[in-house]
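First, one chain by itself in C-alpha cells, the form predicted on its own.
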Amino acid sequence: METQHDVVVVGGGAAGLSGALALSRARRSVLVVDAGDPRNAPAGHVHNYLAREGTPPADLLAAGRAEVTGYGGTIQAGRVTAAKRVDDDGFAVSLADGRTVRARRLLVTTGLVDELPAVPGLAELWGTDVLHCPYCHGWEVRDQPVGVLGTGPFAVHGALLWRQWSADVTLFVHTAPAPSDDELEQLAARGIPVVREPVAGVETAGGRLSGVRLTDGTVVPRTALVVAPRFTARSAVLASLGLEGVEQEMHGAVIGSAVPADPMGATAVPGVWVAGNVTTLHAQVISAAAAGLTAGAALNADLIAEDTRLAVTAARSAVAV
C-alpha cells in the first residue's frame, strides 16, 4: 500500500534531521527513512557543534528523532532502494522491505562512504586511531606521537596541519609523491620527520593504536595515523533519477565524488533536493545540519508555490463554472 507524503526524507542524520525538523515545523507531511548507518558511528564523540560539543554521535541522533516526532514528523528504519517520477505527481520512493511510499517532494542526504587507504589494519581502528580532520580529533590526540600516511599530493599539507596538534609529528611518504626540496625544508624546520620506507600495516596492543609497520619489518611507535579517504557519495538512490555522482576534485587531485546542486540544494532533477555530505563532502555535522535546514526551507516554498498554482486554478475553474 503506498502513502502519500509532503516530503520523504532519505537518510536521518544530522542533514536528514533538520531538514525534517524545518518542514515538520512548517506544518509538512514528512516521513524520515533511515537505514541507520551513519557516517560518523565509529566516532566516539561529535565536535565543533556548538552547544552540543562532546555529544556522541547516537545521542545527537535520538535527541534530533524526538525533536522531528515532536513536531508531527515521522521516522522509519529502513532503506530506500530506488524513487522514480510518477507523471507530475511526485515521486514514488520503494523500500528495501517491498513497501513503495509516494513524495511530491524528496530530500535526499545519504551522506558519503570514506574509503580507506589498502593497508591493512586501518579499517579497524577508522575514527579512534585512524583519523583524517584535525578539526574532528585533533584535540584528541594532542601531545601524542602522530603519523601522516602519504597517499596523494597534500600528504606534506596533513603532516604541517597536524603539527599544530602536537610536535611529535612523522610524515609516511608511502605512496605519495616525493617531497620537493621546499616541502622538506619545510618539514625539516617544524621538526617532521620524513620516513620513505613503504607502510606495510598497522601495530596494535589492547584494541589500540601502537606502532606504523613498514615493509622493511620497522615499527615506528604511533597513537594516532592520519590517512586520506577517498569521500565517494552514497549516490544509488539518486542514480536511479538520472543524477550522478561527479567527481570532485582539489588542486588538479581527485579526492572524491558528490552530487551537484545549487546552494539551496536543489538538483538538476525538479523536485530533489540534496544536503550534507552526498553533495558537499567537506561537511561537518553542524555544516550538514544548516545545509539540512536551508534545503528544508527551500522545499517548503518550492511546496507552497504549487499550493498557491493549484490554489488559484481551482478558484478559477469554480468561477468558471
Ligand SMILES: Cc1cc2nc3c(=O)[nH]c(=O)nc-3n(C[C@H](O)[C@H](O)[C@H](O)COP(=O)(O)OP(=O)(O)OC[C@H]3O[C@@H](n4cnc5c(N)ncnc54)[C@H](O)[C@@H]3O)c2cc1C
The other form holds:
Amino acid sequence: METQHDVVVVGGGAAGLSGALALSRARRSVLVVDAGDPRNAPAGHVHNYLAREGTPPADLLAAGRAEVTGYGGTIQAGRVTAAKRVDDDGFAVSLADGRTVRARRLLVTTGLVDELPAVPGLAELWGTDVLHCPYCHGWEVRDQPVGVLGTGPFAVHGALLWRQWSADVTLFVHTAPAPSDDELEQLAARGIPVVREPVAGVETAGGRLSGVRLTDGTVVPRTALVVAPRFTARSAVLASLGLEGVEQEMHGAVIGSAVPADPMGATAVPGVWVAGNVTTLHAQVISAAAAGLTAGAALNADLIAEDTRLAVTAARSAVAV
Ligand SMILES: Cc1cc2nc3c(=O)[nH]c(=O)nc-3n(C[C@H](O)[C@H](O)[C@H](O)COP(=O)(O)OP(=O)(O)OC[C@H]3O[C@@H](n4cnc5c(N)ncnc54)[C@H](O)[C@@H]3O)c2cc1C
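Structure of the form predicted in complex with the ligand (previous: the form predicted on its own):
Zooming out: every chain and molecule, the one shown earlier first.
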C-alpha cells in the first residue's frame, strides 16, 4: 500500500522547506522530495537573509531540513518526473527511481534554471565571478573592476545599477541595442566606459576571472562580469498536470517564464500550489521562504475545508442509519 500524504512537496529549497515546515507544524503528514540542486548552489554564501546573513546555502537548507523533520515531516532525496490526478482522491506522484507516492495536495517548488548568454567560459565562473544579482553579490565585488555584458534592453540599466557598488564599471554592449544619446550621456556622467566591440570570451587566472576578451583580441581586465540570464521555470512536473510556464516580460522584454498562481500560490489546477522561483522569477531566498509559508497555510486551510466536508457527510450518514 502506498502511503497517502496530506501534502507532497516537490523541491526542497527555501520555498519547499518553508512550506513543509508550516504544514508539519500544522500536524499534516508531509513528504518533501528533493533533487538536491538548488539554484544558488554555486554561491559561497546567502546574502540579504535577515539574521542568517552570509550563511553558506547548504547550511541554510540543512538547518531547514532539521526543522521540518523535527516536526515530523519526511524528506527524501529523489527527482519527481510527473504527477497525475487520481479520481477525486488526490494525486499520484512518480519518481525517477520508479517509486510512486500519493498526496491529497501538491506544493511544487522546483525553482528555475538560469540560462546564460552564449559566451564561452561563463558557465564555469557562474556564481563566483559571473554574476547577475547585485543584492546577492554587489557588496562582495564592491570597488572592483566590474563588467556588464549587454544582451538585451536592460544593459544600460544594469551598468547604472552596478555603479552603486563600484566606480569601475564598464558596459560591454555586445548584442544589446546601441545606447541612445540620452543613455550615453547618463553613462558618461556616471563614469562608465562603453565598449562596442563584441565579446568573444573571458580570461581567467588561477580559476578566477581576470578579463573580458573582445573579438578583436583586446582583453579588458575585469574581476566580475554581470550577465542577464533567461530565467526559465523548472516546470516539467507542473506541465505533466497541464500547467505550462508563461513568458514573463519586464518593460516589454521577455526575461523568462514562470507558472502563474494567485497570491497564495494556488494554480489553475485544483489541489496544486506553487511557491518560489518556479512562479516568481525575482524571488530571493527570504521571499521564496515567505511564499512557501503562505502556500503552506493556504494548503492547510484547503485541507481543513475538505476534512470538514467529509466529517459532515460522515455525521449525516451516521444519523441516517
Ligand atoms: C549564483 C546565485 C546566487 C544567489 N545568491 C543569493 C543570495 O545571496 N541571496 C538570495 O536571497 N538569493 C540568492 N539567489 C537566488 C536564490 O537562489 C533563489 O531566490 C532561491 O534559490 C529560490 O528558492 P526556491 O526554493 O524557489 O528554488 P531552489 O532554491 O532552486 O530550490 C528548488 C529545489 O527543487 C529541486 N527540484 C527541482 N526539480 C525537481 C524535481 N523534479 N523533483 C524533485 N526536486 C526538484 C531542486 O533540486 C532544488 O533543490 C542566488 C541565485 C544564484 C543563481
